[in-house]
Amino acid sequence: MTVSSATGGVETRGATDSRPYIDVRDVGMSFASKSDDVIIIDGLSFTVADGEFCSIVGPSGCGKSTALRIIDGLTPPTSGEVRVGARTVTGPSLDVGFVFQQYNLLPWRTVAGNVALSLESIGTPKKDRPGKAREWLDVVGLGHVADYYPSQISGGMQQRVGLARALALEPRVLLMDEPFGAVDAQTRLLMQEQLLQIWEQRACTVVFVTHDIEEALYLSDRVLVMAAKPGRMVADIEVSFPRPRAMSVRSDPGFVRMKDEIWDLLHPGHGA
């Protein structure tokens, strides 16, 4: 495990990568209130290598979700720059897929129809969309509910439809904002395993936001730890457990130690 941390700022391992695919450079985000400027993110810098699975953890209000929206181009930063591949991010791009915390499915469209939204956006011929949509639903194990409506399937299934819709873009980058936060514990574990299988097969670059430290460690090559007020990076942790990972890694003493160390970073002094 590699941990980089410093009082008042961080020199992250990712920031020294020679060929980053995602490059977040000194990003700031603030808005004006009646009395003063409110700083959401201050001087956020990190990189993610091509094909890497990177998670961001941190307390509520530290700017994790805002950082994802800035990377995607949905929210312009107040300062700094984000590059994805060879381009500077100025708006959303079809090479980046986004899986939101809320399912955001259109209730009047079938499950397959929701996945077909992505196929429409990339210009897939209309006659090919139903078959392609079912293929992507098969990837997430939902081909059998293609003709159902969102109200007819469970929350966990709806989230997997959202994942299939993002994957249908065949993106180089997949951004995921607490995608499993609203499902039950058993479904969450199953979805984590399925996500790893898909990632290992597709080899896309993933930035995954979560409040769950164990989830972050199980899924990731690196875990970035943020602090709030203002949102900033306080540690960059390399997760060196070999892949593919079994569920049993969660009980490994090294895994437990890393989990405790991240908890200490998020809640300094809790054990004093």
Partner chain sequence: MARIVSLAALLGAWQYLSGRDNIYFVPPVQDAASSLWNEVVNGNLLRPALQTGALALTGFLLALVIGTVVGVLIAVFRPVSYVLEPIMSASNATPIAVLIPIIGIYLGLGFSGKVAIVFLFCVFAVSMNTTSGIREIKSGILEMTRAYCVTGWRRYRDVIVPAAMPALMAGVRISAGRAVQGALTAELLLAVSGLGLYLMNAGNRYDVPDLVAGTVFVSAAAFLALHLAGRWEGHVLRWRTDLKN
Contents of the next structure:
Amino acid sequence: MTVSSATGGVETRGATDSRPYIDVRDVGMSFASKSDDVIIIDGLSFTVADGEFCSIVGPSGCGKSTALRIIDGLTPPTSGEVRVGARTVTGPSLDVGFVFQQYNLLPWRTVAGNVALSLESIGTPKKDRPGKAREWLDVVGLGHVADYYPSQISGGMQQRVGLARALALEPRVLLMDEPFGAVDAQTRLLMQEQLLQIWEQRACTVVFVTHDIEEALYLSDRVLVMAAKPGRMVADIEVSFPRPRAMSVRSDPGFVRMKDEIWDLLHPGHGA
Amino acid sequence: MTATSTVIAPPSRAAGAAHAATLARERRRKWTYRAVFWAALLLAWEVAARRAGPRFLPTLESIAVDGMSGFFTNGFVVPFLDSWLQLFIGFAIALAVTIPLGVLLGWSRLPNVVLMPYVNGLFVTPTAALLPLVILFAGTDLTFRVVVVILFAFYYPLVNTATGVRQTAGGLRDLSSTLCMSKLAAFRKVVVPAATPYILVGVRLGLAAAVQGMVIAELWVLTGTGEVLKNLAQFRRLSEFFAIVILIVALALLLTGLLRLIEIRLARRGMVSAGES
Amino acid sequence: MARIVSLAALLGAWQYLSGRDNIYFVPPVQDAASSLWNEVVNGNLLRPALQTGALALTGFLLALVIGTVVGVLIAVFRPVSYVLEPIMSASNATPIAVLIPIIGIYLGLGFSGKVAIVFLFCVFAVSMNTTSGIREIKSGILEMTRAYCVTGWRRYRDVIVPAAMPALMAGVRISAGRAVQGALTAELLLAVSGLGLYLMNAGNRYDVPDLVAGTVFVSAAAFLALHLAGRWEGHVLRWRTDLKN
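If the one shown is the form predicted alone, what is the structure of the form predicted together with the partner chain?
The complete assembly is shown below, putting the previous chain first.
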């Protein structure tokens, strides 16, 4: 395990493949208020390798969600740039799937209809859409509620619909913004496990924003730690527990130690 | 609730305190647009009026000069004031009945179950259709006009008061029992302040409906301002007609605007105290 | 149960009043009821009702189309909102009825004049609800729309319009009531016709049972209009599971 300052650049990891797929270059984000400029993110740089599962943890207000939106192109940065694959990000693109904390399903469409929205965007022929939508729902284990409206299913299920909608783009990159933040604790554990299974089957690159250290460690190959005021990166931590990971990895002494260390990074001055 | 769905302002989506300069620029832009558009509209009216002639469309000048002076010299002031006086009598009676009744409806279930079908039934019934019936028992004098104003105005103050009280009544029963507060004290300290914004919206909507009721009642039995308007239109004295319409609308806007101002004041006070707690 | 008791009490009071000699304007319940039955069966009420209905529906549909377009323009284009919003907020407090005496000068006392009144009764509610419906679309939904590259025509067809639909349908429901209000107002005050004519004739004849029957009929017709609007709303918003009961 390596804990290193990463404000200046990127720590070259010892991992096997490290061809950068997402390249965040000196990104800054600020806005002018009445008195002075408020800096949300200051000089953020990191890369994510192809097929890597990378989490960003940090306290609220550290700009982690903003960073994710900048990577997707939903928010333009005030300085710096982001490259995804060969493309410089100027706006949202269909090779990136986004999973929102508040699901953001269309309440007037059925579960299958919500997944079909992605299929419409990537131009799947109309006659193939119901079948395809059903397939993606089966992937997240929701084939049986395809014809329900979002308001008729639980929050956890709604978020799995959100995941199916993102997967339906067949994206190279999956950006997830505290996706399980609004889900109860037990469901959250099950969903983490399911997410890992899905990710292991289709090698896409994931950037996962969360405030839950344990969640980040359990899921990721790498955890980026951010601090607030101004939002910046303070650590880039490699997580090398073997995959597939069982739930029991959480009680591994090494896992617990890493958890404490990240806790200390997030709360300097408060002993764990 | 349908009664207020058209008047609740959308939440401001301005991002924090940012962009103060941009906001100021936007405000200037807004008033420029308004000034240009309204000037163009008045100009178009003036051009149309000069082409169409005074028997079809009066010029702005004639409305402002002939119309307004006609209002004061041709004896229209008395029926005008008379109309508003009767409006206020009717509206005051309507409020005196509907606000206590609304409190009752919001507070307890049984009156609500029993009375709401009639309240809604009366609201749904086109009030104008009641005029021939009302005239039979109320005649064409003060009683008639007051009754019509009540029929037009009762719904919003009643239903909004009930809604406002109901919003707090449930939680209030728990609160008053936890704090060992007497029902009356709880009512005075919690229900009344909580329901006041709803009541004010109801009063404002009711007042607007009452003005409409006044006009319709007077056009139907031909008294007061209604009679004046009808006659002026018939004899194509349009500059005077428009002058009176402008006065009626201005007065209605002024009164509802005042009520709106009180609402905003209260809302602001509410926000401050909520922020402090 | 309580409702049945209260209805019985009301009818009882009505019957008692009708028996008093000095109150000529309250007919016995059975007279009003039989009058209502006869007038419906022999078509004396249904024929004018069709006329009134056509008037209300025309004005309503016109207001629906124009109100929606204006509401969308206000929500989408800032200059339009700057210019038109003062009119919209003033419309709440403006008594449309003051225009009745002069509408005849510009549009005549026929169908178009009356349609204009119905239209003015309805149009502001439609456009204001449309505007607020679009403005209050959750920012998360709009963000999702961008993230999933739902752009151009699809953005409106698949997101904006359905998202604004609840508010728009609330406007439709309010307007359905106002359309009947406006139609009756026009038929009594602008040019007597339809159900307005029926009521006025009954009143002039002092035929109180017919007058009460006509009033009850108008009320029922208004209920029907609102009910139909509610059914339409329920159908359009069938995804709103919270509205079902």
